[in-house]
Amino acid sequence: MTTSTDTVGTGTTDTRGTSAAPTTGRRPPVAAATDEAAVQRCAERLLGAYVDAMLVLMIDLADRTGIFTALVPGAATSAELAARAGLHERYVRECLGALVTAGVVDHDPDTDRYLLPPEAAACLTGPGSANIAPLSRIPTLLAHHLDEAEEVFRHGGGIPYERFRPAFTSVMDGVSRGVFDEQLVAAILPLADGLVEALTGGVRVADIGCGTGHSTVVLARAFPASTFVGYDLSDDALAVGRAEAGEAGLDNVRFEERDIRTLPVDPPFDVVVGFDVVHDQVDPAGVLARVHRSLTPGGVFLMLDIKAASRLEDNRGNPLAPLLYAVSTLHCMTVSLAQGGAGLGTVWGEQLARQMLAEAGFVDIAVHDVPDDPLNQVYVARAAVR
C-alpha cells in the first residue's frame, strides 16, 4: 500500500503483490485552489490513523492475553515471552512487530530480545489508575455494532443498550476498577466538603447506574458504619457486585435492578454518587431531578462525569475529544436514542451539566479535576433546603 498521494494513479502494485491495472496517470481532479501540500498532510494524517487503529487491537489482545505482564521481569525473546505468559510463539512474535515498529516495545536485534521501556510499562501495566491498557477494549468493541450504527445513521432511532450487554459493563469495570480503587477514597470524596466525615460516622448512601458494582463495594468497604445500595438497569452486572460484597463480607451494602429515573425518595438518601451515568440516560435531566428529590436537604450529590466543553469549538484543541465523539456516537448517545430519549451524548460538557443541575435544584456546584484520569471530573453539588 503506498503512502504517498503522489503516486496515486500511477500502476501500483496491489497487496497480492500484482500489478494493479494503471490508471490515466491522473489523480482525481481537486479544485484548482487545493493546497496540495495541505492535500499529503490530510492523507498522512488519515494514514497514520488507520495504522493507529490497528495499533490498538495489538494493545488490547497483549493486554488480554498477559504479554505486557510477562514483558515486566526483564527483557526476553518472543519464545520466553510465549513462555511465560502460556501463548504460542508465532503469535505472539508477530504482535510484537506490531508494538515494536508503533515504538511502544523495545527490540535487541543482536539478541533478538524484547522489553518493555518504563514509561510503557507505567501506562500499560499494574492495577492501578495509571494503567490505560484497558482503554483499548472500548473501541474494539463499539466496532462490533458499525453496521447498527450505519442502520441508525439511515433510517433513525438508536442502539439499545441490551445490545452492548454483557461486554460493555464489564469493559467499563475494566476501565475504572483502577480509579476506584485507587482515587475514590483517597482523592475523589475529600472534593466534596465533609463527606467523608459523614460517611465515617454513618449515612444512606445511593450509588446510580453502579454497573458491576466495584464503585459501591469500594465504598462499603471504608466505610462500615455508613449503608449504600448500588441501582443498575443490568442484573448481569450486579450479580459481579453481590458476589465481589459476598467475598469481602460486606453487610452494609446491597444491589437492585432499577430505572433510576424511579429512584426511591423516601425514607431520603443523605449521599448519591453517580459515574459516568448521567450522560447516556433517557431522561437526564429528569435522572437530575430525581436525584434531587432523593436526598434530605443539604444532601450531597457526588457525580463523575465527561471532562469536556459542551461547544464543539471550544473542544478543538482537546486531544481526546475525537474520542469522546466517536463514543458518544457509537454508544451514549445512541442508547438513548434508541428509547426516544433526549440523546444528551458524552460530550454534554461542563456549561451544560452545571446548568442542568441548577435547573434539577442543586446549590453550591463545584468542579474538580480527577488524579490520573483526563477523561473526567467531578461535580460536587448540595440539594437545596426545601
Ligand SMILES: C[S@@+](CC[C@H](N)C(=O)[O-])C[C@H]1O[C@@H](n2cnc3c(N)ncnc32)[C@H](O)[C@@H]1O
Given for the second form:
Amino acid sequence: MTTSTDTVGTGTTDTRGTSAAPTTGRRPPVAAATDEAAVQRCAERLLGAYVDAMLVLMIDLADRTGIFTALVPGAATSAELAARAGLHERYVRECLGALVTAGVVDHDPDTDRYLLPPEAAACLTGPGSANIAPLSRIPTLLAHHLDEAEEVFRHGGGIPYERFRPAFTSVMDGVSRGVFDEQLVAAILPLADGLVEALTGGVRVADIGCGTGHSTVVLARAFPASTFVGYDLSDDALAVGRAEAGEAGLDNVRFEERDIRTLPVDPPFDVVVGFDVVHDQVDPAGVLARVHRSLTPGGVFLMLDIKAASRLEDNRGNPLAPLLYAVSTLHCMTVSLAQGGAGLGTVWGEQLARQMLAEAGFVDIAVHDVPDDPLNQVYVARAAVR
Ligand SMILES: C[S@@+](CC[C@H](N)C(=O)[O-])C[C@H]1O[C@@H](n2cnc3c(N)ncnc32)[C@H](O)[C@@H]1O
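Counterpart to the form predicted alone, namely the form predicted together with this ligand:
Full assembly next; the chain just shown is listed first.
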C-alpha cells in the first residue's frame, strides 16, 4: 500500500483516501497547510539551503585549488588568478561566478578584476583557526557516503570507520590543526587548575584518539619535561604524527596503534586528553571507565567535545545544530553503530556527558567554553581518589 505523510507527519493517508491513525500529536487546522505565505517562506528556506550546499562545494574547491590564496596579493582577473594558482582559467571564472553572486568574493565589472574582501580573507585564508575554509570539506566528504547511508537507514548497522579513510584523516587534521596551534596551550590547558604547572614539572600524558597527532606534538613541544603517548586505531593518521614529531626532533613523544578500550592502566597516566573522540566510540561508557582506571588518583581527564545540549528541544536555538546532527548521522553515530555500538552520536550533549563522566567515577567535573570556538566545549574531570 502506498502512503503519503500529511504536511506535519501527524498521520498517513493511503492512496484510496483512507486515513490511518495519527502517530503523534493533533492534526493541525487545514488552513495551516494552505497558508501560501508560510509555504513560500518554507520554499525559500529550502532553496536557500540548496544554494548554500552548492556554495560549500565551490568554497571547498577554491580552497583546495588555491584560488583564495591567489586572491590574497590583491585584485586580479580570472586569467591572472588562474596563472597565480596554476589552474585552467575557464574553471576559475565559473567558480568565481558562484562566489561573487553569493557575496563571498567582490568583482569590479569595469576592470573585470576579482577581490577578496578583508572579512572573507580573514575567514578563508591563513594558517590559524579563524580560517574556516577547511570546514567545507566535512559536508563534501560526507556526501560521498549517502548511498551507504541509505542502505543503513533501510537495513540497520552502520558505515565503518575504515570506509571514511584515508580522506577523513586529512579532513579532520585540517579542521583541528589551527585550533591546536592557537588555542590548545594558550587557552584550553589553563582551563584546568594546575594543569600547566603539572605539565611544566613533568608528568605522563596520554592523548586518546589522537588522529594525526598534531595535538600530541604541540603538547610535547610545549612541555619538554613531560612524556606523551598518542593512541589511535588509524595507522595512516599515526604515521603523520610520527613524521611531525621526528621533524621537530622531539624525544618525549611516541605514537601507538591501539584501541583505547584497552588503554594501558599500569603504570598510570597523570593526565589523559581526548579531543573529539568519546562520542563516536563503540562503547563510550567503557572507554570513560577505562580512562578513569588509567589515571593516578586525582589525575586529570581533559576532554574536548561538541558544544550542544542533550535534548533536541534545547538545541533548536543553536544555529550549528543541523550541521551537528547531520555529521552525526553520516559519521559519528554510524561508525559506532557499524560495530554494534552505543551510537551516542555527535550531539550527546553536556547533560549526558556530565552524567557519563560521573558514572565512570570522575569527580570535580567542570565544563568550559573554548574561546572563539562555537563548536566545542572543554570538560575537565578528575579521577576519584580510590
Ligand atoms: C574525530 S577524530 C579526532 C582526531 C583528533 N583527536 C582531532 O581532534 O583532530 C577521532 C579519532 O579517534 C580515533 N578513534 C576512534 N575510536 C577509537 C578507539 N576505540 N581507539 C583508538 N582510536 C579511536 C579515530 O581513528 C580518529 O582518528
